[in-house]
Structures are given as structure tokens and as C-alpha cells.
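Just one chain is shown here, as C-alpha cells, and it is the form predicted on its own.
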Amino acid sequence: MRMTDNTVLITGGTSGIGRALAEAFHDRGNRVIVTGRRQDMLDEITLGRPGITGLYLDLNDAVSLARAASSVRARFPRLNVLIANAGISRNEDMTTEDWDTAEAEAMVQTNIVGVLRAVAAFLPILKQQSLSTIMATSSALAFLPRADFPTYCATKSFLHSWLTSLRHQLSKTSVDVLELSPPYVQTELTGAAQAVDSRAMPLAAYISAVMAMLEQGDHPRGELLLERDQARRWAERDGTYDRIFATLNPA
């Protein structure tokens, strides 16, 4: 994808990786629209960066989605990049007596259904452009899970498979399909502690690496995956799955 003169829409763009990507693309001369459910966060971003547009969007609300899509068609007819980034993560202990599926269902709704809805809403606009991109945020855990985040990892595995099929179906159109698969990054995805966890990759360093891969076209099979995560990506092929799983999930 080209790195400037795009019109970029980012769902879940008010914090973490989404916000950092919004700022990085804005710095490179792109028109950027960030969406989210918290108006105060949208206002904070647009006040700090007047060139970024904030757009309220609740992907779980059909009326909100239709209104946002209509607004984008009218105001940003040249939309050519969709970054489907909205996602949530919760740990789950299925051995407890009071475990239920509420958290799991919320993750499926946001991480899977939300991405599908975003793509369905904006794909007609993207297909009208001569060069466009869909990028969805998966995870390096799509390939080898952390057992204490079972549903979160499973939603990312779903996205990996679904994006592979979407890429194939759109291969004869103007729309490229990319999968962003972050490692453990200093964001508040799982809570405030993650943002300062020394084991997590600094957010700025991760975004810098992603932008470099995009600039260089370094995304074989449409996957934006750091070199350090290649071992997980190919663990089954390389016969190292059980060893890496055990290291990631000590007994």
C-alpha cells in the first residue's frame, strides 16, 4: 500500500495500537478518521490533532454503523484504507464454579462480528477506488494460544483464517487484505498493568516496525508479523508447537 495521500478509517482508534497507527498515518500526510464509542476520547484526539476526524461508531449497533457508513460515503468518498482494529481481551478461568460465557460472548461479538460488520459496511466504498487496503488486527497468539486467554486467542485464529479467505476472494479486485499480528505490546488491552509491563514491547517501537514493514512491502502472504514471532507462526510446521506451548503456558 502507498504510505501517503490515503483516506484512512480506523475502528477502535481512540487508544492503544489504533490511536498510534492513526497518528503515524496522519504524520505521513494521510486523511485519518478514527472511530470509537467514547465521545470524550474522540474529542481528545481531534483537539490534539485537528487534522484527524473523530466519528462515533458502535459496531454492535446496526443504526450506528449505518449512520457512520452513510457519513463516510458523503464526507470521504475517497476512503481507500480500512483498519479494523477494535478488539477486547479478557482472561478466563473455566475451572471456577461460577464461570460462564458472558466474557467470551463479548469478545466474539467485538473481535469477530465487529470486524465482519466493519468490512461489510465499508467494502463497497473501498472497491470503488483504484488502490485500497483492508488491514485487520489479529494477534501473534492466533497461531499458538495462551491458555488463560482462550476465547481471545480463538477469535484471533478465526480472523487469521477469515482474512486468508477474504484475501483470496478479493485477489482480482483493487483491494489488498493485510493481517496485523502484534506481539505483547505496552497498551491497556488487558488493563493498566500491561501498559507499563517491561515484558511487553513498547508501543512506539512496535508502530515504528509496522510502518517500516508497510513502507518496504514486507508482508509475505499479507501478514505483518515481527521476526521474533515467526517461531510461533510456524511452530506446527517446524515440530516445535508442544515445546513453545509449554513455555508460554507453564503447568
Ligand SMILES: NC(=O)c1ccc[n+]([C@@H]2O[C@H](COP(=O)([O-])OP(=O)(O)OC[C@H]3O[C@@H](n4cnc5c(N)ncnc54)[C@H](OP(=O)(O)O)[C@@H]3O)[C@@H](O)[C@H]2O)c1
Second form
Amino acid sequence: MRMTDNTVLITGGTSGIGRALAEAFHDRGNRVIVTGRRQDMLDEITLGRPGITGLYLDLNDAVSLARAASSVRARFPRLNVLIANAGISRNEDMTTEDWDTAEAEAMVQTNIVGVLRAVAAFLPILKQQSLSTIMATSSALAFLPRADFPTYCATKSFLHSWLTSLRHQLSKTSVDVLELSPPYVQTELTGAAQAVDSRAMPLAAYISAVMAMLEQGDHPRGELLLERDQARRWAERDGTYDRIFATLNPA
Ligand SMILES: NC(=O)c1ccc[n+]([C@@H]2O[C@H](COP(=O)([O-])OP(=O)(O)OC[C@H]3O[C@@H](n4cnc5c(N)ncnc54)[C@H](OP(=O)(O)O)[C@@H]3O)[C@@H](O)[C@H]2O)c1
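How about the form predicted together with the named molecule, since we already have the form predicted on its own?
The next block holds the full complex; its first chain is the one shown before.
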């Protein structure tokens, strides 16, 4: 994808990977719109970075999405990059007596329905441009699950499959489709402890790796995956699935 002079909208742009991508794209001379529900974070980002626009968006609220899409159509008719990045993650223990589907339904709603809704809302604008990109954030866990995050991993597997079909359907249009599959990264996705977990990749290092892959066009089949996660991606093909699953999920 072109790395400058884009108009980029990022869902889940108020923190973590989305915010860091927003800043990286802004640094490279792009117009950037960050969206999310936390108005205080939108204010903090736009105050610190004149040139980034903040827009309230709750993906679970159809009215909020319709408002945001109509505002973007009026204010940013050249929107050509959508980064559908918003997501939530919860662990679930299905062996407990009180396990129910509330957390699972919330993840399906945000991680799956939220991405579909964002793409549906902005695709008509993207299609009008000569060169557009949809990049959605899946996960390295899409290819091989952590069993303590069953629904979370399954939502990301859904995205992997769905994005493959979307890419195929849009292949004769001006819209490219990319899948960003992060490893475990230092953000507050699962709570404050993750942001300082030494087993997680530092956020700045991950974002520089992503920007380098984008700059070099290093994303075979539209997939942005770090070298170290290729083993999970190809575990079924390589006959290593059971072994890697067992390492990731000790008995
Ligand atoms: N960090 C990792 O280890 C990791 C690994 C693989 C994949 N990922 C994926 O990366 C993406 C970003 O996560 P992160 O790690 O950067 O965590 P994060 O800091 O918690 O970011 C999540 C973002 O999603 C937004 N969001 C959540 N629910 C929303 C809703 N209903 N409507 C609109 N926005 C919503 C949040 O904004 P508001 O709260 O302001 O709405 C926030 O900006 C997620 O899709 C996650 O699954 C992360």
C-alpha cells in the first residue's frame, strides 16, 4: 500500500496497537481519523497531535456507526484506508458451574460483527478511490488457539477466513485487503498486567515491524505476520500442530 498521502480511519484507535498505528501513519504524512468510545482518550490524542481527528464510534451501536460514516462521507470524502482494529479479549473457563455465554457473545459482537459493520459502513467510500486498503486486525492465535481464550481465538479464525473471501471478492476493485495478525503485544487488551508483561512484544517494536512490512510490501497473500509466527500459521501443513498446541496449552 502507499505509505503517505492517505486518509486513514482506525477503529480501536484510542489505545494499544490502534493508537500506535495512528501515530505511525500520522508521522508519515497521512490524514488520520482515530475512533473509539473513550472520549477522554480521543481528546488526549488529538490535543497532543494536531492533525489527527478524533471521532466517537461504538461499533456495537448501529446509530453511532451510521453517524460516524455520514460524518466521514462529508468531512473526509477521500478516505482510502480503513484499519478495522477494535477488539476485546476475555478468558473463559467452560468447566466452571457458572460459565455462561455472556463474554463469548460480547467478543463475537465486537470482534466479528464490529469488523463486518465497519467494512460495510466504509466500503462504499473506499471503492470510490483509485487505491484503497482495508486492513483488519486478527491475531496469530487465529491459526492455533490458546484454549483459555476459546471464543477470542475463534473470532480471529473467523476473521482470517472472512478476509480471505473479502480479498477474493474485491480483487477486481481498487480495494486491497490485508490481515494484520499480531503476536502477544504489550497493550492493555486483557488488563494492565499485559502492558508490562515481559513475555509480550514491546508495542513500539511491533509497530515498527508492521510499518516495515507495509513499506516493503512484505505481506504474502495479504497477511502481515511476524517471521516467528509463521510456524503457527503453517502448523497443520507442517504436521506440527499437535506439538505446538501442547506447548501453548500445557496440560
Ligand atoms: N495486544 C495483543 O497481544 C494482541 C494480539 C493479537 C491481536 N490483537 C488485536 O489487536 C486489536 C487491538 O487490541 P490492543 O491490543 O491494542 O488492545 P486495546 O488497547 O484494548 O485496544 C482495543 C481497542 O478497541 C476499541 N474498542 C473495543 N470495543 C469497542 C467498541 N464496541 N466500539 C469501538 N471501539 C471499541 C477500544 O477503544 P474504546 O475502549 O475507546 O472503545 C480500543 O481502542 C484487537 O483486535 C486485538 O484483538 C492484540
